[in-house]
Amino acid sequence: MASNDVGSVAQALFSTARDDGAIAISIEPRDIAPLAADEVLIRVEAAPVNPSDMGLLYGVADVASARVDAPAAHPTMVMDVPPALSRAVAGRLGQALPVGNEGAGTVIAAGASDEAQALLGKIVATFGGAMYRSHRTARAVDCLVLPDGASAREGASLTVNPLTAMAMVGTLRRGGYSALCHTAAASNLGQMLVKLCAAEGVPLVNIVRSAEQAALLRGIGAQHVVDSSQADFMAALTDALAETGATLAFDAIGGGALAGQILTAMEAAQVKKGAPFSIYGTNVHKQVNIYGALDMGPTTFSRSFGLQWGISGFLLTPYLMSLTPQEVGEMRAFVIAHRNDIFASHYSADISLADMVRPDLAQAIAAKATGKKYLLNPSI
């Protein structure tokens, strides 16, 4: 289908922070301008509902007081901002953002170049934003072709968390570090990590907060698993830290206590393999990087794990872009070679665009419960 045939509009999911103290989720039509040459029309078939789209989604607002905005125009549910937190909205108010960082459909429209054209009835994976939407326009470079015979539903999550967890343990022998450690391990991503390292050859250890959990990671072969549930948690995160050498970790949660625990585990664990005695602490690096906030409260530690340490934010973009074209390529072509295995994705409920503006549902995505991920389908 050429570029001058779409005409059609697109049903699409947005967020605005209102100036009366509210956010705003509501679903609304958008013409699908016409194609440039190396663009595709891609309808929309399987998008997950990940912890980094709840917070454009949702941002700082109280989901407890979600409710249907009946009056609007549009299908819209509003959930009020605490006044304390309303400074942390203040950049976006009045903006309709789109929402949804990855997904997958089929492509049923491109433009004139051979490489969009070579797309037409492809299933394929993208990235970039703006994905909630019943149809996606995007670059044909963007778009991860699936091997005939794959679902969208296979493409869904090929993206956020696989190269996330590719990006750690890239992270991993850039720095020289020998073993990783993971909180939130549990997670889709904290699931596919563990085959990922197991795969690679890297130690990890894996930091949950139930005793199912740890019973979930163990099924799925993790050696490593420390419960901070547990009285003995410090005890037995310094012993893991001490078998397996870990001094690098990725902390999914943010504010909290336990980025400190790690730091001080990591240097009780250096102790404990005889590291000679310094009132500086040992002389070995211990690095923690903050990727999620799922405590969106302070981060809080006290210093008892010496002078060589750090603690830094983390994210998959600047990440990507430090790498070359080609080493992209390679991670995605992994990614896609491993979709059914080692970047499985699980979803316990298939939902429409219509759903997300149901309060709520909207409250139990917000939990943010583990083995709760849901995938959403804006074609239906």
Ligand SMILES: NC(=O)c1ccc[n+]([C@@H]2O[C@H](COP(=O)([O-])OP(=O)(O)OC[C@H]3O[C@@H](n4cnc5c(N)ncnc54)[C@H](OP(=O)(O)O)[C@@H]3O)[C@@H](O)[C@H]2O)c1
The other form holds:
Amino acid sequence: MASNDVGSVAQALFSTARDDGAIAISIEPRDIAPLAADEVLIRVEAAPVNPSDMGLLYGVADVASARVDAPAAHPTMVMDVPPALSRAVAGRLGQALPVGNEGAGTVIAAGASDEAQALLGKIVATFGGAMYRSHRTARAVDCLVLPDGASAREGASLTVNPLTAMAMVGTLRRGGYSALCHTAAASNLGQMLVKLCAAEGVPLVNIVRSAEQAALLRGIGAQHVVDSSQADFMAALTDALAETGATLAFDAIGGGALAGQILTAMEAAQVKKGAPFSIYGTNVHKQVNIYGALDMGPTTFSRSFGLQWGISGFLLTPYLMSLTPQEVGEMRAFVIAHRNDIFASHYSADISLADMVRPDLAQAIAAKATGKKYLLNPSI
Ligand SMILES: NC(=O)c1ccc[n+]([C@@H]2O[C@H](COP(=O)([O-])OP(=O)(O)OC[C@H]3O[C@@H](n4cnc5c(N)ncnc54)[C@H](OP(=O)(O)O)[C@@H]3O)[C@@H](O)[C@H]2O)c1
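Given the form predicted alone, corresponding form predicted together with the named molecule:
Entire complex below, previous chain first.
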């Protein structure tokens, strides 16, 4: 098969910021272009709905206002953007943006090159956007081939969260840190990080916000779990940071006081370990990398941690770009080998493209609750 012969139309999900103040999420047919020599056509069978996808999918819209847009030509759900936040969508007005960072499926057609032809019939995982569609064209070189017998479900989430967990450990090693601290730690990514740090011998302080989440993490072997809903949170966090020596944190929450509280507790941990007094604080650099926006509010902190500290953003893509292709290849091979243990993802339900325009489901997805990740199969 030298080019696609599967029919010329894919069903695809788009998110459009309209000038009437709504974000519209629609399922629309799109022509499938003939394949170039180095391309393959994937029937997408599994794609996670991750918090990072929701940033584009729902944007700053009020998901509680979601409703079906019955007069629309295609299945469409709309939700209102609060007027105070309308500037946040100004740059995307009128553009039907494809959604879905990663996913997996079966290669059903291939371009003429040997590399593309070799993938015919294989289950592959890929990333790079526009995965929420029944059929997606990808370059053969961007496809990760799953071992024989592995399912698309096993390949759905092999990029975003696993590589970010590995990037956290890589950042620790590069920076000469000895231990990590992580927030929203009962997330899928957080559970991967618990297992990865155990395998790599990296002490890890996990911050969660409920007793159930603490129990979940202890159940998979976490040694240091601190619950921010408890009255002794700051004391317990300081103890755990002193015990592990963690001065590098990755914060998925972003908004609110937690990033500053972590820096405060890191400084207190250094003092507790006997750092000499100085009005400038200890000489130990303390670093929080904000890598998510689970709380979209402002990041607030009072500087009670001396002057050796930093708060930065962190994104997987630039981190990967700082590595050699061989290093990225080794990370990917490690992820595939450990797809069913360290990097296993957990899904609460399998859904279809039609489900993605159901208001009740949008509200459930947008809650981003522990153990409530949805797996989309756009081909059903
Ligand atoms: N920067 C990057 O390159 C990058 C790459 C990958 C992932 N990420 C980020 O990694 C994070 C985890 O992703 P995931 O797919 O593993 O998530 P997930 O499995 O969907 O879990 C989300 C977790 O966040 C918690 N949560 C939600 N809202 C919260 C809030 N306001 N405050 C505290 N906790 C909150 C939930 O706990 P409750 O049940 O208590 O709500 C849940 O445990 C996301 O923020 C994502 O954007 C970033």
